[in-house]
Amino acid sequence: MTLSKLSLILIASSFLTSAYAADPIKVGLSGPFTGGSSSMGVSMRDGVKLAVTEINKAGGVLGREIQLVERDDEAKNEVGVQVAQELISKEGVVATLGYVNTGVALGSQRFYQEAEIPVINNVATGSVVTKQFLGGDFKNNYVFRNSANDTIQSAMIASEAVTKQGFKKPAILADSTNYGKLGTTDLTAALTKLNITPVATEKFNIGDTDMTAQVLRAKEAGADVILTYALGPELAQVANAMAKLGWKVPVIGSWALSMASFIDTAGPNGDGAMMPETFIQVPSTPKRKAFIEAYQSTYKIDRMPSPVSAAQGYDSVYLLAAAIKQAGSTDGPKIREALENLNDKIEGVVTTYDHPFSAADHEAISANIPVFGVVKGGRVVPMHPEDLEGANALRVKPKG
């Protein structure tokens, strides 16, 4: 072989190596971008995209850009299953971010578990989401989360209603999805610990537009407070039914009461609704201020449709990027191991993540992080402003 031919081969090989090294890192993004859950899904997606843009501008991860592969799961379990299989088999993603709806998560994430590909739930809150593959035949768990699970939220709701505000006759109104059913179970258990039994437990379906019958039964049962586990559109109909009946009692529920689809559809009837929040659209830290301004500038919008979803989506990207960087690889088991042993502190919008996960704990958010928000004048504001001031502005997960 002549020297010139050898040189050409080496040059061609160099080009191939460079091209391979520059291949993007494919990351799945699954959520409901249409339909009743879309205010959460779109906000989550937009938060994720903001973070990806920032990381790519800074050089990417391992010298490679992150490439999002977006799919609309429509908040439907069967669509979520199809999306998961496509992202894994056809697109070859190294991880997936998303899952807004608990039912979709529970139906879909088994495919990631089997393929040993990490998935970070950045909105879904069902308490069993990260426990689905513990023990048994599963040596390792590939499901992580950076949202406040329903065990945390239900305890906060019950404590606020009973211990802090003194109500003794709560009624629970929840939807018939896995989210509503599991939330009702957690909420009932939290009330039991406080020696309180709900005077009524009412259900409704996704898409129902008249909750008068359920609200009337709660009223006739003597309820002094309404506790909710449902999504924005149906929650708005609960508030509207209460106004129709001229019945004024407080509404305290899961973070979904902060959705734009609740606030806008309920209008003045939604004012006063209270909910736990990991993030309220208030620039209480420099990181939050920068995030809010970037979101508003990029998407030409003042109020985020679902601030919690946007912030948690944004943070999930930085957690995944840190794991890939630490692993030095896009291999699923190595990313999982890195997530469980993150060395670097990650400054997020919700919190600063300092060893947020371990092999035994895949929940990044602890009970001390969320605070209560309240709907006022078409926005969610801190129920207790002092919760986001001074030393309280940034709450972090305890170590150990």
The other form holds:
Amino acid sequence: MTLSKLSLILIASSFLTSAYAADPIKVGLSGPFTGGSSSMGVSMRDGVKLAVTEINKAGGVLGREIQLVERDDEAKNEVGVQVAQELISKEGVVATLGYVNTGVALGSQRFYQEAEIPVINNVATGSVVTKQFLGGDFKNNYVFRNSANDTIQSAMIASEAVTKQGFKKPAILADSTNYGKLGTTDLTAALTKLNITPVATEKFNIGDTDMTAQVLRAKEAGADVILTYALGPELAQVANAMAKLGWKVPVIGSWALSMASFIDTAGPNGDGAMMPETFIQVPSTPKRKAFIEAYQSTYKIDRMPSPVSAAQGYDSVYLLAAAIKQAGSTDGPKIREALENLNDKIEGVVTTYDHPFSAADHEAISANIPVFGVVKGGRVVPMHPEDLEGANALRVKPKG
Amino acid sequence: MEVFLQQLINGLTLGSIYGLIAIGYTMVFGIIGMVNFAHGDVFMLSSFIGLIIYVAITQLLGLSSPMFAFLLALAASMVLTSLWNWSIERVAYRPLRGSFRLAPLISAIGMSIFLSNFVQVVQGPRSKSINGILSGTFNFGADGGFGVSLPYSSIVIFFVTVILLAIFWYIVQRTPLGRAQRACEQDRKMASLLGIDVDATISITFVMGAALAAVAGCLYLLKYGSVNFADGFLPGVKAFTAAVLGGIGSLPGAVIGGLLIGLIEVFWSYYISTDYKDVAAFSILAVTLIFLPSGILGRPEVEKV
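Output the form predicted together with its partner chain next; the form predicted alone has already been displayed.
Following is the full complex, with the preceding chain placed first.
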């Protein structure tokens, strides 16, 4: 190689780097992109990417662009731990978004807590997720969340089934993961508050296809409504087993009943399933309309596989970006402090975030935000359309 | 009583599917003495092939009768899966036939991993689903009370299994091809000296096993309506257990073993615990191997001197 050629390459490469004068801000993304929860993981990732692209187009944060480092945690606790360690020590991320599975979140978060790097859970709902490092020996909590936790969801499920629809003999069907177990606990507690004891509590494993035994036991116990805490593919088999046994009772459950894997596999058997949702694919505000259109045109898809995950993923990026901007730094403790005292109102898809977090409260979504959705003809639609109309459309966390 | 009848129906349906897969294990083991660990994944693959063809027929060609489309998909899946299994034998097992005993076994495990990963890459990690092929049920018992339901699909699955078992048993016991297969099973070298094309016979055995796996794969689709790239493993291992329980090498044994495993799994999960239903199936494998190593219908191997 001649000297002139070499210098040409050197000059060319210097131009390339000058386009990004400052180093990009590395943000970790951990979620299940394969396996039974992948419709949530992939939708969440797509929502996150959409927001990152928008922010980078508008000039990035602190004049630097956001660079996503995505890793598949396969919904497995041990893989999640590996991903966390890699993102922290090898990639040096300034914060991590993601976690769909409560178990993975609980296993992996301690590494971020120790490294003082904030985590924003945008899908996982287990009630303990944000309380793992709250109080006690921990001075500061680095775990935040912008999804509706199970305490909120289970209370909504119980009151819908018992108070509003008047069922007295609920059966709980849940999977045997942390998600299902913790959900069952929350749901039983919520029912106890209404003086109701479930007539049956049944479990199944991830990947099970035959739910007839569990459904049969619920049927024999005389259940008049099925309450669920499980994921799409298994829920679909519950609905199919009910159809095969010719047993028709309403199904009310956690928001996983809105997963495409449930709706598609259960087909007509899934119609009528009800679940609390922070976001339903309906353009009820200008922001939601823009988001749905951007998602559809970017990913060439009409129905989002998991609208809730996509919307929460999208919002989590804006929350983080606002915190980095306010902190004026990518230092972990400073970002955490900024998240706890966000001054700017952030207009998100799910809600408008006005001081969403405080030192004691790391939950951005409050009980008044989710509304009930129902599966109808292969889509999730609002159960009460008036919930998303006019002044009701935008539900904001009360101050306090 | 109703619950017992209901679970009997469920168990026989599930067991039929295990039985069909088990025949593939048992035939291959009978003829070359090798456990084809990739067989469960061949079953999963056939299910995907059936699903793709079914969707293609109903969506692209607009065929309105789901049952007819399903039968077409079943036939096509049997042919294509046979081709796959033929190639697998040709590529992964035949070159190792003269090698040490463990080599083809390891190759089979590798093939199993390859197949499930291949499907994951090509078809994506999510469950693929179709529904409404055959969704009706007969209902017995009082309205509103606790009745027994018999889905049409269960009837189809059970009778298809019995009919196919009869056909294949006839082929193995009564036709020249079956005689050649049994000859290879007893003594491969002698069979080839007597003018039997051993390679071709083994290939045909793999093709027959795959065709039955394809039937099982499509019936699985009929029963559950969805399939995932990882769905080959557990039914595969349970079918293997069924083949051992029934007596490996015996066709009726495989189906009886399959039905037993299906029934045990279903009754165990209703009366004892759903958490440990897989434990039940595999404990049986261990117990059978200890106390009844040749299975229910298997002949004990007699070493001739």
